[in-house]
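Below, in structure tokens: the form predicted on its own, a single chain.
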Amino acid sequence: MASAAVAPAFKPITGMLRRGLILDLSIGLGLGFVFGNAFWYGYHMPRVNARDAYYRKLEEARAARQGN
């Protein structure tokens, strides 16, 4: 029984499809990075800083009441 070369089930990605795929991936990753940074530095970090300032103020008030 002779074994024949088995053709792949799909064609290799070449030409316009490859360029389009690279462009789509680049845009998707770029926008993901931009919006991830916008969320992190525009929303998350200000909320964390506000929370930390609130608890720092509470701790200072507690320390002042105890006379430390």
Given for the second form:
Amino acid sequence: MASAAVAPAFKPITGMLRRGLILDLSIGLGLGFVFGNAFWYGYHMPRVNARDAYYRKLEEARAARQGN
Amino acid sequence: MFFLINKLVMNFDAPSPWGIYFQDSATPQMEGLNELHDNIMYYLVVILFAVGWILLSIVINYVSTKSPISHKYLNHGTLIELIWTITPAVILILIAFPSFKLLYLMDEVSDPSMSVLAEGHQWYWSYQYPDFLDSNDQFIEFDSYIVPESDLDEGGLRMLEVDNRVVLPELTHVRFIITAGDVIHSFAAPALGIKCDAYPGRLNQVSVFINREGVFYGQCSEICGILHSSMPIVIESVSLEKFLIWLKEQ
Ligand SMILES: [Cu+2]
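And the form predicted in complex with the partner chain, for comparison with the form predicted on its own?
All chains and molecules follow, beginning with the one already shown.
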């Protein structure tokens, strides 16, 4: 192994790809889930709740009319 | 002023200026479509940020001035290619299942209590209620033309109002039978989650179960000539009692 005696011109860069990939995927997916949940709980759920409340109100009004 | 009253007091199921989301749903199928859309939107936001971040990271970290040799290791990678092929496939399958379920559910015409025939013409819709007879023992039948802007009542919706509305009872399974007299049209009402092409010489059907009272606006949705934009659809959903009164008036 003649080359072992020569000092490497670059420091070894193994492992950087994997570490970077895991870090980037975590950040990317983390951001995604944060904004996805923001959409789900900030927009979707209030709409669904408002709709359900509206139909509950309608149902109660209907029941009250039929009760009389 | 009337515009403000409309906004605050009256619930028009019609497009709103600058609106980018769905109209409020009025049928189970539109609720299903809403739910499916929001579910997919969730996945979509996650993917958007994951892909966006990685793209940004690659652009920043592997720019040639910064890391001249790094591309050497990025020419080929069987494992990562498998991952980025199989993962989207799995996500697509996850989206496809609820989508198909909803599609077939909406196709079902379950035991309708009444039918309405809608026929598209250049450029108006005509309707027939084949289950009911009018005072002359004829099927209830009428044409539905747009109300031109010059004749609009105050607060009326431009390019959406018609002279004769389709009146339907709420909480009733109604079947629309859809056809056309001349060219292809499309019968659509966003709040009801229906859109069905109207072909000359062919009968299509969609079923609706409107779960509240309201006035639902739609438009012809297949380009059918110069006044394609001037043949709107207005469906008025009323209580059964009011529907019977309306029937008696015909
Ligand atoms: Cu048309």
